[in-house]
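Shown next as structure tokens: one chain only, the form predicted alone.
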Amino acid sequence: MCLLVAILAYFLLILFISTFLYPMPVNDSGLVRYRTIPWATLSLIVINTTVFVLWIAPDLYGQQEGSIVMETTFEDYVGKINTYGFNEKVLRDGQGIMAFATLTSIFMHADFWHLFGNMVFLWAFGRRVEDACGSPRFFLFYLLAGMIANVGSVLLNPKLDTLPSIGASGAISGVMGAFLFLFPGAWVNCLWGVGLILRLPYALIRWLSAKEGYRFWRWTVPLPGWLLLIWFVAQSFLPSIETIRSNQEIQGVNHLAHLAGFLAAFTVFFFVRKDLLMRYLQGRSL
């Protein structure tokens, strides 16, 4: 019991140091027009806690006594990573499982932390664009955006020969543009240490001369998605144009894939709903 409070305390520290500075999306604030179950959405945060939870993580936080055996399951964590991840040794030299990793690569994440921030943001963004599109042409899109993620970090630079790639953040990027393009004007409540701290003087303002059932205290922020979005796209920008300058990664992060999964999101408008996609081609907020 001890260790499992333990462990939830420091979740929530680290939690509330990462949030302080930098805003973590929760979920949109608008209201989605066909009010579905966001199932693809579950089914992706599903699969992807199952396969680090039943086959990434035991070898990487295997806990078996005597250094031999760990040392084992961790070359069983590389052994997978080099297998089923992806660069563009994969394609040029067939290595690992070849053209195949473009897929399974984006359901396998680095480690805990890896895995929980990429779940955050598609839950944050990918409700919403689920709804747009429908549950089966969404989870298509997401996979699309994910290969398109891989396939194009090698193509704006074939020559950095990095490890390989892992994680859904290239899908994520897609959905991400995706949620920028079809909901520009979208507001989105996020956690935010500062912004609750700057929120303090107006909330008291409205709370002593608003009416009763003024709610003085919320844990969210609401943003505007695209200053959110923009910025994202600014983190990829800068640093992808210094990988393609110095030929390697910065700081062991492919923000090539973050940059060519955030341009694949323009290929959400083959998978949005008929309606909708007549609504925007005339201009009208969806």
Contents of the next structure:
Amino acid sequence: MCLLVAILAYFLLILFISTFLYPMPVNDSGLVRYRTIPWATLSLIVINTTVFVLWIAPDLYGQQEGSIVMETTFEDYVGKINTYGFNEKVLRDGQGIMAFATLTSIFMHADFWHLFGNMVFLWAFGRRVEDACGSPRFFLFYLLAGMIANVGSVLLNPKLDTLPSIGASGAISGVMGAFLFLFPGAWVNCLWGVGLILRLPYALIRWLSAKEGYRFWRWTVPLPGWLLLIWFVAQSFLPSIETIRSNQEIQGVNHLAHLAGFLAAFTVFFFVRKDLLMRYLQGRSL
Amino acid sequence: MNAQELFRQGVIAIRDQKDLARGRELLIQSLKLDPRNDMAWLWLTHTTSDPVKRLELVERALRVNPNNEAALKLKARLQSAGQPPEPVSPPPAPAPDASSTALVETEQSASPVIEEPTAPALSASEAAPVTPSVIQPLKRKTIDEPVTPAERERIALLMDRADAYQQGGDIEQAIALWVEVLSIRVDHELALRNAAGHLWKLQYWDDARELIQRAIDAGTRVPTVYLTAIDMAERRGDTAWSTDLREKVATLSNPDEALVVKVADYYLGRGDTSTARRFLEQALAAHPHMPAALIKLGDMARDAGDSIEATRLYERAARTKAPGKVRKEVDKKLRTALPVLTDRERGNVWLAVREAMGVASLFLLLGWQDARLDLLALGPRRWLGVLVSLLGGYLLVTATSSPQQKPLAGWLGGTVPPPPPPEPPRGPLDPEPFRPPGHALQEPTELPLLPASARLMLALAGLVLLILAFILVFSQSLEWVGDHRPPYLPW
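Now show me the form predicted together with its partner chain; what you just gave was the form predicted alone.
First the chain shown before, then all remaining chains and molecules of the complex.
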């Protein structure tokens, strides 16, 4: 019990600190047009979480038999990542499961925070993109964006990459890019520590001057979607340039995959509902 | 005192009491109330010795009733003599008890509408000077005929003079001048508004109407003319005229959207929603591409609680290529509404092919990776797989989201689905009917729809083709995945 409380407290602390560094999108403040239940987005979250909890987490956080202290079954964990992650060398040399890895890697995550961050972004941006596409088409778009991100990171990087790459972030980057294309004027509610502090004096003045019914405190801060996404692209762009320039293998966060996934957002126009596409082409908001 | 009684008293004053000034005053008052009394115009000839004025008054009487024998005789004598003769004695003065009968006969014999001139209010003191300008026939100037510089100068002069008269309280003289302006430019907005407005106030309803109607008949495009006319018709309870006016506005060859909306607003302001709606529908039937009218009708539907119909109308407005401001307005209204699917999207083959291309691009990417990221090594097998995926995707799309493509749906035995039954009217507080999520509002369709059996077959065929395509593009990976060895660990 104490362990659970400690884990939860740790989680909240990290979340609190991280929201100071970067606004964490929670949801889109706009209304969805078709008012659909985001089945595909929810399913993807469930699939990713299930894969991690049932397949990766036991190896990553599991306790080896006979040992007193907690330690990871690192070899199994690395083996899975190496086998099912997307690896340029493996692909080009024809090893492992070859091109199947492009599909499996999209549903794998390295650790809890990797999964958590991706799923939060998927929920925040995917819900409305899915509404504009419809669930089956959104699912196809998600897969396509993920694969383009994988392939793009390989093509953009001149160095042969021997390290495996896993995670849904390439596909989710595509979803975020699609969100930017389709809803450039949307506002996104974010958890953002800096924003909350900045908003305090303003909220206080509003509270004092408001006659009644003003909500003094909100946990989320609405931010323009384009601002968040441009910032995201900028964050990916500079390290990507550095990776290409230095001719090094990609280590840590695969920014090239993020960038390629974001560019894959153009393919969303294959999947947007036809009436919405016509609206979009007429210059109307979706 | 009514017009008949004033007329009777005026005749008595002239004939029996020889009080010409009082008689003229009474007759003029009578004519203010009823300018179509030709006998009153004729009796007025007794009150002046000026032959020109007498002739003008006789002509006025004849315009009202061309068969007035006494007036015809007097006119003939005035013209032949060349000098002022004694006026012909009008018919015997109406006896107090017989006057009403005589007047009724006069009214019946008069034409229902004054043909040429209008009759502005005449004051007792200025009756004679005003009358000539008033009874002068208007020049028929068409709307399209441009006003010459000389005419423009004349209009400006007349308007200035009319203003001066109006400020001096001499409305009758001002009216005469405005009417003269209208003889130059039949729909001069300010002159028409002032003249008709004052005539209306003086209860010269028919003359006010005559001025307005003349501008309308000439095809004016000045919105206020129509609005004034409709207002007059409604205030007078002249349903036939107001209906005729609405029809004219609705079917103008070069429609003025702002006017259409203003007319609708006028009826809305009077609380007559049904007339406003009918009028807008009539206007939209004649000119379907009027975004402002569509928005207005949509607003009315929304206010009536029919958000679905409102959405459809807004959507129609948005598709009319409206100017930026209107487009933004309607876009804002539609931002939270359900999208509307029309035959333009349903029947478009390329929109369906586009979705199939999305599916095919997924397969192309799979094939490319299966070929170890070497495009040249894709080989005919994988390319065939991509083509098969394109076809399979198209069949699947046709079966699911695009079953009304032209002319495919017709070839495959599709029929035009019957229109959905009309929804029962709902009040503003009634809840909206349940609509399944994920579906656009369906506009009535004229396109054939693939039968369910054909759709099922297409869907199955599409799925089979996609599975086949997957096998084709992923051939190498499929071989490897069955017996794969863990890749070499780089560390």
